[in-house]
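Only one chain is given next, in structure tokens, and it is the form predicted alone.
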Amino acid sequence: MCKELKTLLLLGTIFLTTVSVNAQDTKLPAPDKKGGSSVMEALWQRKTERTFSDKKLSEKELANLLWAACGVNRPENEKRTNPTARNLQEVTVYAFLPDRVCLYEHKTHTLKTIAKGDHRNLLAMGQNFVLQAPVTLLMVVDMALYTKHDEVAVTMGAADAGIVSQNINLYCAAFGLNTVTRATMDRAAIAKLLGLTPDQVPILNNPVGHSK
């Protein structure tokens, strides 16, 4: 074979990859800054929903939803609409799909995929109605950024970890969608499907979707 052809297919074989690879970020919509009921309405509204329709959460609903959740407000110092701990930022976001699971990568405002298929039934845990919602964020706590892993520590990851939940269970308010703060999930199936380590805690997860 002459070098001309082993370099073509060399640069074919990295083309490839590099497409095959970057098939597995999405880059979601920028999010709206207006919309929705005014703050007050959205908490007269936020309410518990185990109920959901069979529509799906268009990209754009998806896009802002995570964005509420953790999304960067301030690009210049890349701060959160969620408060955290020391702006430790220790709380991740994963989404849960019908045919993937991705990380939220909230910088680049993207999803990157972790795995593929359907993996709600971890969530569930025989609660049926996750796996009717078209998406479940699940919120994980890294207690590695944490100098001490002591009792106030667990206290503020967690608290931070409510606060992203109470985000979502207002934005859902706020565009009338159903959603439910849950803590049941298998958390050492989830720990391996998404490759975490000792010290990143499953805390919470909400399944989202639009009412019956």
Ligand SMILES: Cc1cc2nc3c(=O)[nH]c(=O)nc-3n(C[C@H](O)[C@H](O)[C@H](O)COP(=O)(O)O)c2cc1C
Second form
Amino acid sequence: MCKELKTLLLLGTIFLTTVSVNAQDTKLPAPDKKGGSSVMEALWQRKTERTFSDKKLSEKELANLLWAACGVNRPENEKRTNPTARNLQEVTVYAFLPDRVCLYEHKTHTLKTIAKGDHRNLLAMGQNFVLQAPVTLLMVVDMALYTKHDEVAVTMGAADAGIVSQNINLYCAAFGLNTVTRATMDRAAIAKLLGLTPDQVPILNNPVGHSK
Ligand SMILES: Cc1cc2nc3c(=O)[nH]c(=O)nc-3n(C[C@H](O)[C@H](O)[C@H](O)COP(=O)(O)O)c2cc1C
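The form predicted together with the named molecule, contrasted with the form predicted alone above:
The complete assembly is shown below, putting the previous chain first.
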């Protein structure tokens, strides 16, 4: 095969790979600036709910939910709805959907597919209500962003994941959705599925859905 043809084939392969990777990404609709109940009403409504109807979340609901969890609310400095210790921004959120698992890329407000298929059983671990929820958000903390891996760092990481979970809880309360903060999950299997480094630790997850 001549050199030019080889180069052409190589370029074609790179182009097709890029296109197929990008095809996996879903740009979410812009988050709303209004809506839901007041903060006081949401706090009165906030509660654990472990039942979910078959109804899926609309793309808009999913976009608003993810943005509420940890989206960018100050684009000028890429700061987010969730505070983090020393602004480390070490919490990332994954969405477990019935047909795929996605990473929420907060900077671009995009869902990037990480794994195909239904992997909600790795979160359920016998709590079968998780299999009914149309989406579960998983909070993963990257401990590599802490210079010292001491007890304080572990506490800060867990606190920061808890704040994201509470953002989800309040969003759900404000919009009449059901959710529950959970620590139960198969961490080792999830780490393998998502290709996490040993420093990236799954901390909490929140199944979210409509009430029955
Ligand atoms: C850090 C944390 C971990 C939790 N883990 C689970 C869990 O794995 N499974 C579950 O069903 N509920 C879990 N819960 C929910 C609690 O059981 C629930 O919040 C508690 O019973 C109080 O009820 P409330 O949320 O309605 O106030 C967890 C809550 C927190 C804050």
